[in-house]
Each structure stands twice: as C-alpha cells, then as structure tokens.
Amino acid sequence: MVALALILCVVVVLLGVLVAGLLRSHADILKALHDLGAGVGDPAGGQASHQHAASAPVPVPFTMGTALPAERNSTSAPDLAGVTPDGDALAVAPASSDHLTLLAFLSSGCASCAGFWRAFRSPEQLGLPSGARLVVVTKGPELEIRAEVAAQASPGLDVLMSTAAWEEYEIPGSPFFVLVDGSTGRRIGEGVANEFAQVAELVRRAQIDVAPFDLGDRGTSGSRGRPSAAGLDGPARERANDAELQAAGILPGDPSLYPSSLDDLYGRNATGRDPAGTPDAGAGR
C-alpha cells in the first residue's frame, strides 16, 4: 500500500508540472498573438480592448504578379522568344509587323482562362479585325506544364511558352491581353477581361485612338495645325494635350481649367440656372 501511494504521488506530481507548462506555453501564444495586434477593438474585449486601442494591427502585404510602374510608359513592345508546347523554338516580332497582333497572356490553370482558351478554337467569330495576329503567351516550361498548354491550344493557334515575356510586358497576372500596332512599333492597347467580347471592345478603341500626331498646317493662310494627342503616352501625351489646349486660348491658370460647379461645367441650363445664377426661365419646361 505504502509503494502504491508513492507512485500515485509521484503521478500527480508530473501531471501538475505537465499542466503547469501547458499553462505558461499558452500565456506565451497569447502574449504573442497580442503584440501582433489580435483582438485589438474586439468589442468582446471588455475594458482590455479600449487600453489598447491606440495598438494599430500588423499590416500584411498581399500582391499579385509583377506590380505595374505608376508613371510608366507603356509604348514600348519588345521582341518575344520561347518554345512551343511542342518544345520547338518560337521568336515574335509584334512591332517589326504591318498588322496588329493581340498577345494574350493565359495560363493553363486559372479557371478564369478556360473561356478564352475555348472561344480561340473559333477564331473566325472572335470579331478580330481582318489580318490581326492572335498569340498566345504563357509562362515558360519552368512553370508550365507543356501537356496541359498543348491540350488547352487548339490547332493552328500559335502558342509560345515563355516567362520572360511576362517580365519584359510587366504582366500583373492571367487573363490579360496587350494590344500592338506593327505598323507604329507600339503599344496601344492592354488590359484585363472577363470574356473575349470585351478584348473585341479593347481593340476597336485602340484603333480609334491611334491616329496619327499632326502638326502641320491646316492651310496655306499660315495657321498652325491643331495637334492631336491621340496615339501618343506617357510625356509626350501631355505635351500635345498642353499644346491642344493653347491652340484653343487656353493657358495656364485659365478658370475654365479649375471648375466649381455644374454651370461652370456645362454652362446655362446645367441646374436650371444661368452662369450668373438668375433662374433659366426655360427650365423645367
């Protein structure tokens, strides 16, 4: 009996230092989980949470694919090199061409892909312009899987497999279509879609915008040429907008550059009132 009870002691005994340290390792956990922020203005919280209100919670940082430049200018429209889903090698030129061609950045995987892969097995009903160049662009064999790329691809759809054109474009994820003008060496178009109908959209309004930067003369009396800044980007852009804007008398400063109102706007008519604020006496009519 006297050997029983011993043990028995001795068995409480580790089981008090076993819970004891179960004990302190969690007072650790949520020390720590509080210096990281946690809780802090959980209405749960009691009075605990209002002395630590002033505790701002750690921030964590959340990105996807290369992050685009603010100020960038996005004319430029480099060489691409890769391989096929075949494995052959595969060089595209979209600015050393006479004819648009769309770049389509997909992957194998993403859900969001899958639609465009489909709607490019019927290219005839894309509503691409005549003669434009549809490409596919994926990432390289180090991150694809070429099987996968060449079961997505339907015959006859070029296809090159290559990360650093992703780099070189600075794409910021998949879907994503990028637009150029082979006749200008430029970019003139790029973003993201839901369904193709969209990227058809994208390309009928590139085309509007990229006609051509003229100034010359409008006629033999001598007066300068409006210029256009369509088809331009980055600095230069605004410079032919400053320009287009002294050309109609407007220069730095003008109060027409800084509008208060509707009616500054949209003149008479705007909120019923004319600029000098007597009712319009045709409104409501």
The other form holds:
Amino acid sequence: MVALALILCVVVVLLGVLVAGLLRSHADILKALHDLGAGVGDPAGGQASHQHAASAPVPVPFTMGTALPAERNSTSAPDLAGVTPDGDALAVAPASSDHLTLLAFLSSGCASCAGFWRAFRSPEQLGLPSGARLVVVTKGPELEIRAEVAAQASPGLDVLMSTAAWEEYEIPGSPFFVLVDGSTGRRIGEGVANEFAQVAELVRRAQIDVAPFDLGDRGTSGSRGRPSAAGLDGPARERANDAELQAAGILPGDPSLYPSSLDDLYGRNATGRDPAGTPDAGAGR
Amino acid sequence: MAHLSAHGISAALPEGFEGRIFRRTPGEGEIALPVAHFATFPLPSEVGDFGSGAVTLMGPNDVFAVLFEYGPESLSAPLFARQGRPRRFGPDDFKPYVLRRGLAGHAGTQWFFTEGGRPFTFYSVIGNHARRNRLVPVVNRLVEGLAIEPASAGPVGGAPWN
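Right, the form predicted alone is done; let's see the coordinates for the form predicted together with its partner chain.
Let us now look at the entire complex, which starts with that chain.
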C-alpha cells in the first residue's frame, strides 16, 4: 500500500514537472510573439488590445532577399561580354539587331555538345534561315579550358566565353539554346535539343512568326494566298491591296472600283438578274 | 552595360553596342597590333580593319567605330603629334567625304593621336549624315567609356602607318 502511494506520488510529481515545462514553453512562445509585435496576451493592452489584435493586421518584420535588376525578367535579352578562345574581347548585343540571334550555350567537354560543335563546322548545312545569327557561349576561362574550346570552334564561328552570360540567362546546363528576336529585344524561345536540325526548324518557324508581311512572297502564296489575311492591317494592308489591284491592271479611276449594283460586282450571270434588275426567267429552274 | 578588355584597350559599352578587341594572326615577319571595332548593329565575324564588310550593313540610325593601333615607329610622325584621344565630337566633325568607303548617306570622322605612348587612329562612321545631331552623341557615349593602357615594354616593330 505504501509502495503504491509512493509510486502515485512520483507520477504526480512527474506530471507536475511536465505541466510546468509546457507552461514555460507556452510562456516563451507568447513572449516571442509579443516581441514580434503580435500583442497576443499583452496584459497592458486590456480588452481593447485583444479586440484590436483580433481585427486589425499587426505589422511583422519581413525581409526580402536581394532584388534582381529592374530591367531583368524572363524574356529580357541582356548584352553579353567576354573573351574569345584566342584571348580577344567580344561583346554581343542580341537585342539591338533587327534579326534573330540564336545563342548556343555549350561546353567543351559535354558529350551531348560534341554533335553541335561538329555541326557548326559546316555552317552552310545548319539549315538556319538567312539573317539568323549563331553565337556560341561557353563558360568563362576560369571554368573552361581555352585550348579545348578553341579546338572545338570552327573558323568564323562567334564563340564567347563568359560565365556571367550563363548566370544572366539562367542557363541550367549544356547544351541549351536561347533564341532572341532583335526587333523586339526579347527572348522568344529557349530549351534543349538532341540535334541541331530540331533547333534550326524551331528558328525557321520563329522567323516566319516574326517576319513582316512581304509582297515579294507571292511566289509561294499566290495573289489570293494566306499572307493577305495573315495579320495585315493599317497602311500595310492598303499598300498590299493597291499592289494587288495594280498587278491585275486595275488602276485608279477604273470603273470597277465604283460599283453601283451587285451586277457591277458579280456580273449578270452570277446574280441571275438582268441589267434592269428583273429576275432571269430561268434562274428559278 | 557590357565591359570589354583585351590587349591594353578596355571599353564600357553603352547599351546596344557590340564590340570586338582583337589582334589578327600575324603573317611571316609581322607583328599584329590591336584593333577594336564597335557597332550598334551585329558585327560580322570577318570585318576589315576599317570596317569593310560591316559599314555596308549599317542602317540609318547605326554607328560604327574603330580604334586602330599603329606600330611604335609611328610615334615620331607628325601625324600622331596629338596627345590623347578626342573626348567629344561635334556634329560638324562628321563629313560625308571622310569615309574609307564612300556610301550614300554615311558620314565619318578620323583622328590620329598618341596615348600612353601608343599611336592610334580613331575612325567612326554614322549611318546618316542628316541625323548627325542624334547619332554623334551616341559616338560620344562610346568614346567616354574607352580606356587605353600605357605601352608596355614589348617587341619593337610592327605594321607601318599608311
């Protein structure tokens, strides 16, 4: 009986210590919240303080990380500067041209980059549309071996070594391609590829998307082709219309430009009406 | 702003400028000296020292500039007597007849000088003489960002000035 009473006393003491610890922990939390300005449990605040704390937002210190440059976003295309494998200095401004610039981020040692380096030795077989520019960007000399890059690069190929460029364009790894439309100064595509033919096809499609309407394209579209309806508007549309009419021998003042009836537009047979507007006798048969 | 530096020449390029500071592969018995090209349009990989192959690609709002170093034997020539490069140009410094290759609408300027014991010429072309009031300040912004290191004790000799 005595032993049982002793055990009970020990248990009660242990539970008392546990409760005291919990209360102490709770007090620490309340104190921390008070230090943060939450005001919960603030005895000085009284009832009004509790009501205020429940209804109004309480300022809590909040610190942001380092801000990115204001001009940088997911489509910006900053200028690139670095060195060439020969030790010369090179800066490229892809956003300041009127053309597409394809930035190929490669490494000298990566196995999947080797095929691209080989492909770049025959630029005439790359299949890039005319006017599109290719610039290879490797990491800087502190992370790449110049001689290795020089050995991979073919003569006439623009190769820029710049680790900062990889960071600014947030390149996840090599090989990686970024396509910049100089006319808008924006990145219009980026990603990886297994073969350069895939990249070239994407560049070709992008060039079609960004190309302005060109009347010289009649050879592939015809006078009734799609370019006439492909987003043409404003003065360009009027010029295109004028050119089409002129090509068909319809000059300013031509009577066909001033129809007075449907027959003037479609002819008598097409409308089934005679010049006087009387329904053709056979039209309903 | 892109920063370029090579062969004792550095440039803080204004936004939209491309640049290349390089030395050509020297021929037999030759010493290649630095050449710097700057442009507001894409520079082809192969450009002549004074812009052949590039100036034909210029648009009316474009600017092209060359900083070309001559050999130390030119230091005593009266042509290079001016000390320090020109720091600022006026619209009237650009003339349609000061062009290595005369192209309609273009205008150019060329200055010879010595800086840091190194003889140079600065040659610049603007794409449209009629727009010189707007384009010459662009050239001035480029020139402000150029820096030339003093000559180091190196091999003597090189390409004679022409």
